[in-house]
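Listed next as structure tokens is one chain, alone, in the form predicted on its own.
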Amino acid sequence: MLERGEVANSWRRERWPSLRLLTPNWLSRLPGHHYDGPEPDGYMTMAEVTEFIERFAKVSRAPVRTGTEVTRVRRIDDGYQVMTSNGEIRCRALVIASGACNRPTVPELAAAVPESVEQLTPFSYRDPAQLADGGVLVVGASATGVQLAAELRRSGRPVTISVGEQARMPRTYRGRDVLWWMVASGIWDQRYDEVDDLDRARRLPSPQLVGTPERTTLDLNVLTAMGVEPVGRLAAIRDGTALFSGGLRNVFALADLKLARLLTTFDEWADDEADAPERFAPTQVPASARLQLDLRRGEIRTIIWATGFRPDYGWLDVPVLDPKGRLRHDGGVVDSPGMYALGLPVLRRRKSTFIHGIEDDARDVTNHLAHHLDGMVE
């Protein structure tokens, strides 16, 4: 097992300090290893996640080679040649477990932002104190975007959030964590070959959730009540002016519709009339959302691009990427003999990218890998 940094490197180096897991502690489990602390319904801090993964590495006696960066992988006759910062490795089979969040996604229109406006991503953001005085534009309203908007607003800064497609979700539903419902109802166990539109499922934004001791919901209604100003999707930047789409009403209505369908799925699974179904107020549409914002006037001093993440395959010298740079695979079996992947969205199940979701995926993938080594599959 090759790790470019330390064990749990991305949790140590590539997250902002106040971030907590979106999943409750009782759901944090790996093969033979689970959370055993005093707060099963709490949410791990970054330091706690790091320690959790470190303990798993020790308990499992995983043969991790830290400080070993992979610089190139290419196909050879009997398998693969792996070039690293510590020399060459040859192998018959290879598993890519580098994840889907190696690099923040920043749209090309960022190049048109005036030089007077600082630009950050979730990888470079640490806390409000590092930002220049003045307003902040957060672009993106998935889990990362709403969390950063809330933290910045609590610091006293004017915050505007640009909203595209979103996945609204309450922290708790009918007295239980919403993720308990996702597990218990079987939604998270849905297999990739049972999903109607797999490509879309793999591109969905992360739900608007935050892990706090109070188990609070964080959606656009909460942000609006805090004083955060919602605007439409950032469509362009022309002559220093940010232009936003005018479709907020439709975007909000679609998110509310998807939430209602999800809650109905929970209710139908529960089939329990003892607890009345719970519903939430629709997302509030601003009376007049602005359609443009002059970035040269000084109202906005910082832009944070919370526009998603992408994997980094710059080291992979094997023709297994599609025109959009995504790995071609069928449930983790990559389009090259002996090459596999783990940790990508809806790899084999809807829970694939969560800590507890890796075990079932890994079992399926390693079974295929073992058959490959035995010469039973091409």
Given for the second form:
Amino acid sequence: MLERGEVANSWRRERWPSLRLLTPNWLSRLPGHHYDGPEPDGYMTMAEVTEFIERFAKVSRAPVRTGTEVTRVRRIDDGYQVMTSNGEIRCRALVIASGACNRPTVPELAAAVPESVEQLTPFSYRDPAQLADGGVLVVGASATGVQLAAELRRSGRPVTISVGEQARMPRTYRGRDVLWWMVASGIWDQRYDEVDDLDRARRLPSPQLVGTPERTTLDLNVLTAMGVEPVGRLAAIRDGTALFSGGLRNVFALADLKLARLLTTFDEWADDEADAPERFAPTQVPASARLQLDLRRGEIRTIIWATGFRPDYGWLDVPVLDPKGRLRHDGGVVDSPGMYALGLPVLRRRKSTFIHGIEDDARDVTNHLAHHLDGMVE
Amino acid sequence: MSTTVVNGVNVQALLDAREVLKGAPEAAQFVWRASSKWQKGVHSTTTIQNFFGLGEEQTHKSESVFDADHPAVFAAEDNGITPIEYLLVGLASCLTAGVASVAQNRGIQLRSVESTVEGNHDIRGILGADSDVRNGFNDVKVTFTIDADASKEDIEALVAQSQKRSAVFDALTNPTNVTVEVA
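Moving from the form predicted on its own, what structure would you give for the form predicted together with the partner chain?
In what comes next, the whole complex appears, and the chain from above leads the way.
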């Protein structure tokens, strides 16, 4: 098991300090290892996640080689040659478990942002104090975008949030964590080969959730009430002016409708008359959302690109990527003999990228891997 | 997908095309063309017959000619609708086509789909009367009235999805690079 840094490296180094897990503590479990502290309904801080994973590494006696960065993988004879910062390894089978979030995605139009505006990504963002005084444009309204927008607004800064496709979710529904419903109703166990549009399911933005001790919801209505100004999707930057889509109303409508369908699924699964179904107010559409914002005027001092993440396969010298740079795999079985993947969106189930989701996926993938090795022996 | 639903949209052909074009992006490159000719005053006629797509020249079944002019309140002869009204034609017809296609794909039988489109326009912009007023619409409102075998939520979802996949909605709500040259 090769780890470029320390155990739980990305949790230590690639997350902003105030982040907490989106999943409640009781749900953060690994095979034979679960949260046993006093706050089962709370959400782990980054330090706690790091400790949790470190402890699992010890308990499971995982053979981790830390400080070993993979620099190149290529196919040889009946397996792979792995070049690392600590020398070469040869193997017959290989599992890529480097995740889907190695690099922040920044759209090409970022190149047109005037120099006077500082640009940050979730990797370079630490806390509000790091930013110049003045306005912030947060681009993207998934979990990262709404969390950073709220934190920056609380620091007193004027914040504008550019909203494209979004997944609205209440933190709790009918008194329980919304993720309890995702697990209990079976949605998160839905298999990749049962999902209608798998390609789309794998590209969904992360839900607008935040883990706080108060278990508060953080959707656009909450942000608007805090004084954050929503604008449409950032469509272009022309002569130093950011141009936003005029389709904000529909983006809100789509998210509201989708949320209503999700809650209906929960209610139908619960199939009880006792608890009245809860419904949430529609996302408030600003009377007239701004369509443009002059970035040279000084109103916006910082842009934060909360526009998603992508994996980095720069080290992978095997032709298994599609034209968009995504790994070609069928439920984690990569399109090259003996190569496997884990921890990618909807890899085998909707829960694949969550901590508790790895157990079932790992079992399936390692079964296939074991058969592959058996076949090679015969 | 329900096979008993008949909205007259060949959704299977569209879904098949989507699969084919995923692997052949060059065939998906279309060029839509119109040719316009000045008549007199602010009256012009625009003709549309040919376009390019699926790797070759294509032709509509017949040529269409559109008159554009301005009404009497603009001191014109009103030989046709104003150019900006053509945007309303485009938006309404695009969203309606989307509603029908999405309904077919979702197995929803439509009985009637009607819409009204209103574009609010401050003409001080085009007259140069106030430099703070833009030339185009300030906002556009589309109102659908749909009779279908579906719940109110499902109908709202149809309309939302049709906007999400609409060429004209996108062209109106997002900036587009436009080059105008003299040949």
